[in-house]
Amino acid sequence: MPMEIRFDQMNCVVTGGAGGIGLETAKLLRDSGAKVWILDRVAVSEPGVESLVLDLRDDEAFAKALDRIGAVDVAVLNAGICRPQKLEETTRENWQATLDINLSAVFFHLKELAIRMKQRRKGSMVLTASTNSFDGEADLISYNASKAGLLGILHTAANELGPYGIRVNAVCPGLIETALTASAFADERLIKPYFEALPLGRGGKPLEVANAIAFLASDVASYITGTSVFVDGGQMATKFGTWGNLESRFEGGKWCLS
């Protein structure tokens, strides 16, 4: 049989779910028979999903929400900020607020979301990493160090919860074209360079981390659990590049062969 992903009556959940990623996510997840509610600060208008406002770090206001939307077969834990500052120049305030939403909202989401699915012997969450748990990017101690934090909820989540027949797993995006990039996609000085170091030249779409997503949480990767895919262009399978010893040239935002 062809292999089709399909989510038809589940009820999937998006938090951070209002731009981005997780909207992509949110509509791929719509588009392939799935019941979706999105979770974030912002309410969202967007056909056939359900949006509900509400404070992330919030434990109480994230149970209740549960409540409303009931069982639950797919969670996606996408919410994130990033605060660039120079590791000497990280205030307390930019630390804790990073790992607020980037690290401990995601877990405390995932316990809650644990309990429930347990009594259901099912369920499958896929959390957004980055490349970023894996590297030290300069100006992101705070982001870094979250992302990093989320491969041990990770790791630990799938062990424990397996025998629920609960997956979890997780996507590393590498750098995607979103609103919060727009300025550094738009800037061929930085782009250049950095698209440089790409086996693929370019940067990613949100749908192609939506792709790698919906594959995760879907009953085709049915024996998959614990793991985190990167999607990343072949960022982190280099160390010097790809680009620099080729005949190419940079075209239309990302690097071609000649």
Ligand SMILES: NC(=O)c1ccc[n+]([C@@H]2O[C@H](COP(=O)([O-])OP(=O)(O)OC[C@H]3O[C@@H](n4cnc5c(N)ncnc54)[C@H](O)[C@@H]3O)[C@@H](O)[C@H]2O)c1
Contents of the next structure:
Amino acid sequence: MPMEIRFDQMNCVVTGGAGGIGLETAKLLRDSGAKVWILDRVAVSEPGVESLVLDLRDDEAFAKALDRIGAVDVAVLNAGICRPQKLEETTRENWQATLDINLSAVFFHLKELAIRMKQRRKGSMVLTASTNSFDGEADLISYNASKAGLLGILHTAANELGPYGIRVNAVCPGLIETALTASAFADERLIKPYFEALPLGRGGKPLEVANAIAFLASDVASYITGTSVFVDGGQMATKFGTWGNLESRFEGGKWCLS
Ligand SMILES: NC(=O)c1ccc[n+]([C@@H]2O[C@H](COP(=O)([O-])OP(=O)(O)OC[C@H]3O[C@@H](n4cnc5c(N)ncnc54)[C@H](O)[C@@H]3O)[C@@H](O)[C@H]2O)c1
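Next up, the form predicted together with this ligand, please; the one we just looked at was the form predicted on its own.
Below is the entire complex, every chain and molecule, led by the chain shown above.
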């Protein structure tokens, strides 16, 4: 039988779905048969997708949104921010703001969902972590700490919720072209050396992350829980970079062989 990833009759929630990775994921789930709810502080006008506007740091507002949505089959916990600052200049405000949405909010969302999914003995959640969950990219100490913290949530939740038929996984994107990274993509001086170190020689598209999220969320991944999947063009596989000693050129935003 051919492999098919479908979400027919499934209720799917995507946090931070107003743009970038979340919006591509919402559209993909919708196109694969799901009823999709986007929860974001920004309203979305997307056919066949319900948009609920809230501050995702507000636990009460999130619980109310879940009451409205009803039983959730799939939750993609994706909202996040990134505010670069040098380690010794990082303010408590930056630290707290980043952890509030990237880590604490994800915990409270996952907890609310777990309580409800446990009653039905089924469900699947996917967290948007990052390659920065594993590395120490400079000037991003609060972001890196928040994304590393997600791995603790991932492993513990997979462990405690597995017996109830609930799977929890994560994607770890590399540099993906979204509003969050628009300034980086606009600066060739930055992306040229960055992509030189990536086996695939280019940045990623939101849909390429959405595809991995949909796979992990779906029944096709029925024996996968507690894992994190890099969607990073091979970034985490290299040590000394990729393209430096090859006959190559940088063209159209990516490295190619000459
Ligand atoms: N773009 C990348 O290169 C990249 C790489 C690794 C991980 N990520 C992660 O992917 C996720 C999505 O990022 P993206 O690149 O699509 O960025 P994005 O800025 O397009 O999307 C983030 C969304 O989260 C929403 N959001 C943020 N704080 C909120 C709050 N308090 N309440 C409600 N909504 C809130 C924003 O409105 C936005 O729609 C983030 O968790 C990010 O850390 C992105």
